[in-house]
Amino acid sequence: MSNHTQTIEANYKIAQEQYAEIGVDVNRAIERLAGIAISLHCWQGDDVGGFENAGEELGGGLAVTGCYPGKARTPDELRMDLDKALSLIPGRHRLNLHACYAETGEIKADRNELEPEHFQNWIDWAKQNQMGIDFNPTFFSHPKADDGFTLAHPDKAIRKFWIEHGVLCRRIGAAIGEALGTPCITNVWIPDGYKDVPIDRTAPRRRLAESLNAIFAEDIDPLYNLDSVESKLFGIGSESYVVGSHEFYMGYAIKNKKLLCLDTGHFHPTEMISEKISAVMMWLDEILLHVSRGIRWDSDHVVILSDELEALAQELVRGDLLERVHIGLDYFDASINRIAAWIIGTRCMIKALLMALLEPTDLLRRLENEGDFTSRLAMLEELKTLPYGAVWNYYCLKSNVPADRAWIDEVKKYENDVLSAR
């Protein structure tokens, strides 16, 4: 046993007993966090290029800043940067699939023509993972996208192209599901908007609705397919108007008994999503969380371990919903190691996670309920300085993957032996 570990476990042995004072089973906190998955999306490791034959740009209000070199140029190169980003990530964790990731080979699909088979690459490698997949029609970088509008588009033409692609996403959500064992949760986002301010905002939300209407007419088991609507405040190209807001989603959600998925850099910068959590879980029965980190008025950095993300673990935590709340993260950095991206963004939602399941959850509570704020306010103080870092660094070493930062000299050889050759 190395000095290092023997310290690692050294340090854990203490922060048991200091937790085990105010009541909290450290090794029940670390079994809890060991369920959790979180999905990782495939679009960090290549910029939201895709594999498809389209080969469109980006658009649909997105955009990808940054050059570092490395990024992943075929399926092939992509699944195996997940394969290293995975290793050095505590934990069995999901994969958050786009439809442009399609394996087409040289028979050109277009959207509406995507079958299951598509994907097979991906499920089969899934499997050899023993992980999920979750799956996003993918309604941009596409012609029939170009002036910002799919399934709200004026043109009837347009949106039945659109939804017979949504159609065609849950199939192949479910073949996945059924493939894999665990379902798989195919989420609707759309770009369609205004950049400047429209006359008539109600006929591209009743467009919207009727079109997600006949997408999701089809019965499928949800042992196989999960549907989840996702609002966006803005967008590029879409400043002034977006037709799926959180208003318009939230409704439907709840009327049509799907999840709703709130993105924390989808809405304005003073709007804090982990207060909207438990609002709208009084009404709704699961909801996916695409976790992000927006800056001013770009939605999509990478997740770090702030105020806000550690607000989002405690309300999981506190309001007894990890099962009923499914994580996914949502961002894309070009101008950083991609796969460090994923790294720094997972292991800081864990670590999130973790310092919320180390509360004292039941004691805290019984404070509040007995009015007693003083002792809430100072224990939730107190709390900050306990040695959550001690457990973390145990869970990774149980796990086998670097604690500390003893994962960055992996990248970075990663970096030196195989991006840099791309």
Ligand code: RNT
The other form holds:
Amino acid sequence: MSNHTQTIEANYKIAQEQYAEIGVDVNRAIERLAGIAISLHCWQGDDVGGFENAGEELGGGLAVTGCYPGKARTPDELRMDLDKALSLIPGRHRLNLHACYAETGEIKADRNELEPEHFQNWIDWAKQNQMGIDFNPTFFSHPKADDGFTLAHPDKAIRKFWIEHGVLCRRIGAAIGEALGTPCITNVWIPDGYKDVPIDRTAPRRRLAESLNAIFAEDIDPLYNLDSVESKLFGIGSESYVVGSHEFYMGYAIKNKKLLCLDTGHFHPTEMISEKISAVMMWLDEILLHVSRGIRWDSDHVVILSDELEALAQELVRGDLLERVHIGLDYFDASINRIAAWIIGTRCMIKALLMALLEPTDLLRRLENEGDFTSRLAMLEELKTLPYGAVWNYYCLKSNVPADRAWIDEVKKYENDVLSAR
Ligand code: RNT
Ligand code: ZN
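Given the form predicted alone, state the structure of the form predicted in complex with the ligand.
Let's see the whole complex now, leading with the same chain.
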């Protein structure tokens, strides 16, 4: 055993004792942590580019800033980069895939011509890695989305095109779920909205509801595919009005028994998703999270271990919601090493969950129920200096991935060996 390993194990022992003093079983926390899959978004690896090669710029009011060298240019490069990232993240996770990452071969297939076979390489890759896949229709970066409207478009022909895309994507999701033996969550997000003040806020919402109903008309076994719908407060170019707002989708999801996708970057900066989860879970069976970090106008900065991320994880653990809340990531940064961006965000998400799993929740709940808010606050603050880092390092060790910051060197090496040649 190396010195480093010995230190990690010794520190873990001490941590175990400290947590046991407050009634926390550290081994149990680690076991539970290992069972939580995070859905890694493929689009961090190539700046939401996809592989259609239609020469279309990133649309839908999404913007990726930065020009860090070495981005994946082909599906194989992207999968290779994902392999690298996954080798430095503890646990077994999922892939969050977008329709624009189809591999259609020589023949070009438009968005309303996509089939499961165009995703066969992804399915094979996931199978090899024993991962599940989640899926997203791509309602942007396309000539038929250039004026900022898709499913709510006033032109029936354009709506029809996008409805067809949605229908096909659910079938692709089902094929993925069936092939991999774990339901695929197919998440609908559309950019539709107005830059400036609209006269009629209702008509586009009626059209969107109708289009969604058409997309969801086909019965699909939830063992294979689950549907979710994602709201947004505003986008670049849709600052005044977004058709698919939170209220719209919250109502739609409840009424039609769909999953609601809460993107942590899609609300007013003072609104916290952590505060909303317990409320929406009153009326919904399951939800999807797009964990991200909003900064001023941007909803998609790399996830870090912020207070809000900790609070989010606490809500899932305290509310016993880990089975009902699916965790996906959604951010994109082209100003730093893209693989590191995946690793930082995912490791932070897992760390936040670990911290939450190490909380003596029963004790805190008892204090609250007894009205002893002094001890509740005091305990919460004291918990912050307990050695969760020792448990994290041990978890990494046991998962055969680098503990601490050791992964950074591996990414630098990959950058020198592989990325710099691109
Ligand atoms: C956009 C939404 C959406 C996208 C991805 C690429 O604001 O968050 O989820 O980020 O579909
Ligand atoms: Zn999102």
